[in-house]
Amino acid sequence: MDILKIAAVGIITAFCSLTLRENKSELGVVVGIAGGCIIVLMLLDYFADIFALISTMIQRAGIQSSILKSVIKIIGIGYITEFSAGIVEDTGNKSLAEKIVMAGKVIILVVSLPIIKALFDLIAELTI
C-alpha cells in the first residue's frame, strides 16, 4: 500500500526536520521541503490516473477538449498553489503563503471563465 510508504516518508521527514530545527533551523526547513517534494513525486502516477479518468468521462459526454484542458489546468493550479503555500508557510512566511493562495484563486477564476461562459450558453440554449 502506497499510503504506508507516504506516511513513513512523512513521519521520518517530520522527525528529521524536528531534530535538525533544534540545532540548525535552516536545515530543518530544507529537510521538510525535500520530504514534501518526495511525497508529491510518489503521487505522480495517481495524478496520471485521475487525468485519464477525467479525459474518458469528458469524451463520453461529448464535451469539448478545451474544457478538459481547462479542468486539468484548474486542478493543477490548485495543487501547485496549496503545495507551494504550505512550503512558504513552513518557512515562517504565513503572509506570503496567504498571498500565494489568493493568487491561485484568482488564476483559477480566470481559467474557469470559458467553462462558466459555456455553461451559460448551454442554459440559454435550453431556455429558448
Second form
Amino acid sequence: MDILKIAAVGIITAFCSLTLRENKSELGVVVGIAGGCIIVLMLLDYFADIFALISTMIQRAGIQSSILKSVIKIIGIGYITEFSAGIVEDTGNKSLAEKIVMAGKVIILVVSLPIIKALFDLIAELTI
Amino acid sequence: MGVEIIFKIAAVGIITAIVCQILKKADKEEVSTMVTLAGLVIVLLMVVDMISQLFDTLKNMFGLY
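One more: the block was the form predicted on its own; return the form predicted in complex with the partner chain.
To see the whole picture, the full complex is given below, headed by that same chain.
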C-alpha cells in the first residue's frame, strides 16, 4: 500500500525539517521541498493509469481528443503552479506565491481559449 | 529515490549547523558563513536535481511542451 510509504516519508520529512529549524539552519525548508518531490514522484504512476482510462472513455464517447489534451494540460499546469506556490510560501514570501498562482491562472486561461472558441462556434451554429 | 535523500540532507544540515556554532565559539565568523554556504550549495545541488527530474516527468506525463 503506497499510502503508508507516502505517510512515512511525510512524517520523516516533517521531523527532519523541525530539527533543522531548531539548529537555526535554513536547510529545514529545503528538506520540506525534497520531501514534497519524493511524494509526488511516487504518485506519478497513478496519474498514468487515470489518464489511460479517461482517454479510452473519451474516445468511446466520441468527443474530440484535442479537448482531452488541453484538459490534461490544464491539470498539469494547475498542479505545477500549486506545487511551486506551496514551496515559495514555505520559504515565507507569500506575495511571490500569489504572483505564481495568478500567472498559473492566466496560462490556464490561455490554454483553454480554443475550447471556449469551439463552444461559441457550436452555439452560433445552433442559433443560425 | 526515497527516504535516504531526506536523511542525507538532514545530516548535511545538522553538520553544517554544528560546525558553524563551533567556529562561532572560536570567533572565526567569516569561516562559519563559508561553511553554511558550502552546506547550502551541496544540498541545493541535490534538491535541484530532484526537482528537475520531477518537472521532466510531469512535462512528459501532461504533455506540457
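Residue numbers count along the first chain shown, from 1. The shown structure was predicted, so the numbers you read here are calculated from the model rather than taken from an experiment. What we label the rigid core is the largest C-alpha set whose atoms superpose within 1.5 Å from one form to the other.
- If you fit the rigid core between these two forms, you'll see the Cα of L122 move by 2 angstroms or more.
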